[in-house]
Each structure stands twice: as C-alpha cells, then as structure tokens.
Amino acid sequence: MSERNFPSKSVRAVAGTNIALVKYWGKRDAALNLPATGSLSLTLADFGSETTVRFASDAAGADGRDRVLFGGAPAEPRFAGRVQRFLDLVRDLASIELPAEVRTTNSVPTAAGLASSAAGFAALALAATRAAGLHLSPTELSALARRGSGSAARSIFGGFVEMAAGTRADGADAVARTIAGEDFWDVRLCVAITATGEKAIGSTPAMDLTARTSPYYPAWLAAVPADLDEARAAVRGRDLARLGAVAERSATRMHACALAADPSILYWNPATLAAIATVKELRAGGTAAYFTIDAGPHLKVLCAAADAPTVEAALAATPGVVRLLTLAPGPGARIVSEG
C-alpha cells in the first residue's frame, strides 16, 4: 500500500509500570538494549502511561520531524529523541516513512526511579505498531518495547512477569512472559516516595559505569539465576516470605554493586534508610512486609492486601516520606481506543 493511501488512524494505548523483584542491572548489548541477566517483576494497576499515536503526512512538527507531546506540551529534546528513534524502528517494520504525532501522559513521576520508561515505551510500542498497521504478538511487542527501555519488555504483560536475558545475538529471545496473572495473588505494593525531582544519574549510564568499574559486578551476574529460580517458585507457591527474602536480597546486592562503582553510585537518601528500618520493625512485630528499591531513592514494600493499611500507616509516620501509593497487580499493555 502506498503512503498516499495509508489509512491514518489514531490509536491510544495504556500500560502499567512494573517493579522488579529480581533486578537486572547491566546490559550485554547496549545497541539492542539486551539485559545481562534475567529479571522478575510485578506489573501494577492504575500507575503508568497513556500514549496516543497517529502516522500521517500532516503529523510532523515545524521541524519536519515527529511531533512528540508530553503532558500536552512539547517534550524536552532528550525524551523526544528517544521516542523518534523508537518510531524509526516501527517505521522500518511497517515499511512506511510517514511522520507521527505522539501524545503521552504519565501518572508516574518521570526519571525518579519509579520505572516510568517501562510503562511509557510499552504503551508506545503497542500504540505505534497498531497505528502503523501492524498486529504484533505480545512476544513480538515485548522484544520491540525492550529496544526503547529494557524494563518496558515486562510491562507488555500483566501480573508477575519474568524477563529472559536470552542468548541470541539478535535479541530475539530476550523477551518477557507472564508467570502468574494479575488476579493470581492478592498482594499490594506500597510505594514510599522519599524525594521529589529526577534522580542524579540515569539507569543506563549507571549500569554502564557499574559494569565497567565495580569489582562486585561479576558476582552480581553470577547470583541472579539462583534468585530467579527462588522467586519463580515463591510466586507459584504464593509464598510471601520466600519472595520477600529474595526481593530484598536482589535489591541490596544491586545497590551494593553500584555503590562499589568508581565513582560510587548512591541512590538512597536518609528517608530511604528510615523506611528500610520501618519495614524491618513491621516484620519484627509480625507484619509480613518486604522492601525493594530500584535505581532511585524510593522504597517499595510488598505485602498481603490485608496488611496494606498497617504498612501504609507505618510508612506515613516515617521521617522523610513525602507521599504514599498503594498499588495492586495490574494488566499488561492494552488498546483503549482506535479509529
């Protein structure tokens, strides 16, 4: 079909962010965004991104390039560039050259260590491919979303999701899959936000610095497969104590590895440490609560749904916690309108 006859349509998709319980930290191929290890995460409901994409000859901005809007305003150049490069991948797949208009809104603070890029690129992958006339399988979407953000591969799917590192050079097997759907286990993730604004160093440069300079990096890589086996079994057995233990171990090892980089990478702040202490106090008092921390200062606490009010109250009383969110498991990326 010629581009003159291309059936331009606007497609809106949403995707939830996901929080890794077994982390990946480092890439085996930066160009293809291939992770050095597998990972296991929980996709969250009502916390993510909504993206609308339209390919058309009149979609370009004043500079002739894709028009990228974030929150209704022109996106800052770095983010717009990432989106435009991702759209080039979609255009190659669809054999079109049309510019696109992209409108994105986030319910997740951007670049703060709350996986906003995971939700954003998962929603973009689905909306852009459908707007380009493609109907990719979830596995194909996962591989594509990974090119925009490594963790976006997981947000294509709902519930508990495992991401494979893969072994192929082309990355075709570095994709995610659901191991337990969003209705499988009634758990909650309580998010204690301990700072405002963007983090000091982005995940990608921090991973690269860690891989190049941390003496602990080889040990980190070696430990992940056993953590994945443990976490997978814990999810399938609905064993919160077992899953919580591996989540805390994975998070603290990841941050220890980054802390040993040169120069050192430290994402935590005093409120992060105070919130960790709160979680340990909860557990000592009989409440099953377990923390994880991504590349940022915020603490996420995994607990049973029935215990969420107790965990919320304790975190709210923790010095330095500025905001609390309690989130349930959620579905994968999905189309909400097309036409």
Ligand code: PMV
Given for the second form:
Amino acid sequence: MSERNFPSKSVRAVAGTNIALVKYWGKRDAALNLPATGSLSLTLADFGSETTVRFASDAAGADGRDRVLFGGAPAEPRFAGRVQRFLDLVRDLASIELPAEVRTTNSVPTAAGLASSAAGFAALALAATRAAGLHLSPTELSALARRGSGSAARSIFGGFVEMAAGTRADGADAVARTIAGEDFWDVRLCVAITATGEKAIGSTPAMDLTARTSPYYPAWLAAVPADLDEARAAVRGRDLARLGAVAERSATRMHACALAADPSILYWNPATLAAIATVKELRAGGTAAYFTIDAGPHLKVLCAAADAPTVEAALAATPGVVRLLTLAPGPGARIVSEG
Ligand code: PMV
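Would you mind giving the form predicted together with the ligand, to go alongside the form predicted alone above?
So here's everything in the complex, that chain up top.
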C-alpha cells in the first residue's frame, strides 16, 4: 500500500470486558500469547473500553513514535509500549509504516483484576485494523487481540464465549467463538470491588511463575478440559447451579495453584474472604449465587437477573466491599464511528 495515498481515517471502536467462568491461567507459548488451555467467559455490557485510532504521518508524538493517550492524558510508558508493539503487528499486516494516534478511555478500573486489558485490546484490534484499511473476520480479530492480552480474544465476541487453546504453532486456531449470544440467558454478574489501586502482580508474570514453580500446575492443566465440557453444557441448558459450581471450582483451583507458586501469589484480601462467606450465606438462604475471582481481590458473583438486588444488598453489607457494579451480558467489539 502506498503511504502517500493512504486514506487517513479515524476509527472508533468499543468492547466490553469479559469475566472468565472457566479460567485461563498459563501459556503454551509466551511470544504468541497462546493459552495452555481453553477458557469460557461472559462478555459484559456497559463496562469496557472505547478506542479511537488514526494512522497518519502527523500522528506521531514528539518522540516520533505512536501517540498514545489514556483518558485524555499521555499514557504511562509501560502501557504506551504495549500499545505500540501491538500497533506494529497491525502495521505488518497492512504493510504500512505510518505512526498512529490512539485515544483510549476505560470504564473499567485499570489493572485491578477487572480485565481492563481484555476490553482494551479487543477495541484496539478492531479500531486499528479498520483504520489501517483492513477488514478482518471476527475470528481473525480474535487471534490478533490475543497477542495483546489472552482474555482480549474473548471480548471480540458477545455473550457466553469459549476460547480454544488450539494446537497450531502459529496460534491461528487459538481463537474464541460465541457459544450463546448475549440475549440467550438473563443472568447478572455483581462485581464487589474490595480494594482500590493496582493489583500486586500482573497476570503474565504470575502465570509464568505459577507454571515454573507451582507443583499443582500440571493438575490444574489436566482439570480444565472437563470443566469446559461441564460449563458449556450448563450454559446450553441454562443451568445456573451447574454453571456456578464449575465457575467456583475453576476460580478456586486457579488461585490454589498460584498460591502454591514459589514465592506464593496471593491476590485475596480480608474482604475477598468476607464476600465469599456472603455468597455461601446467600446460597444457604436459598438465593442461587456463585462467585469467581480473577487476578485481583474482587468478587464477581453470578446470579439470575431477578436475584441481583438481593445479591447486591448482601454484598454491600459485607465489611470491606468498597463499590458494587451489576453487569448484564453484552455484545462483542464493534465500530461506533468511522471517517
Ligand atoms: O488475559 P490476561 O493476561 O489479562 O489474563 C487473564 C487471567 C484471568 O483473568 C485471571 C483469567 C481469565 O481467563 O480471564
């Protein structure tokens, strides 16, 4: 493509974050960000990233590199570097060398175990490829988004989504797909935020440490395929008790595996435990509620839409819970403006 004639357009995309009910924890290839196992998640509405990308010779910052703005201000160097490396992949695909300007805003608290990178790289993959003149299929976008963050591959799709580990060395089959759309089942995820600020250790170094040092890692890997079969069947049968049981088991096994790393990885705080106790009390009282926990101290509680007010009230009364958000299933990544 001749850069002189390159039609510089600004493309804005949005993507919702997603929460895994069967967790991804461990990579089979670090360079290509290939997961060691499959995973299964729910993409969420109204809680994600909006990203605008424009490739143009005047788009570079003072340092000559891509200009990356986060929430209207220059992004911190580590985040900007991650975005610039991702844009290099897009430039390679589109055979262009132009710098880009990237403007991102997040409605997810960043790096707090709420999967801000999932929504961020899904929105970036879509906006950047379109701005570079490419039209990738959702499956191709999923493989590309995965290079930014493993969980981002799932946010390309809406509703209940399954990510395949794949077997190919190039990762072309390590992609996600929707198994039930966002209107299939009226569930909610009540997110109990139990701390402010950044998580103790990022998911990539934590997965690497777990894989290298946790004696439970092989057992974790061996358990995931059966959990995936169970979760897929539970979603298709709209069986909340069955899905909730596998979600809790997957999360607690993931954390147990990380806890056994050397040095130990512990994401939970006292409020995490208090919120787990609340979920168990809700269940004992007849409300079907089931928790999952990511690489952070927050609890995400799965329940039927009709039970969300009861679940919210119980979590709000739990010591140490600082904020509550209730989220519905949402669509996959999409373009909101182009031109
Ligand atoms: O995609 P990453 O590198 O942010 O890792 C995601 C890890 C977990 O959130 C803990 C699990 C998951 O499947 O989303």
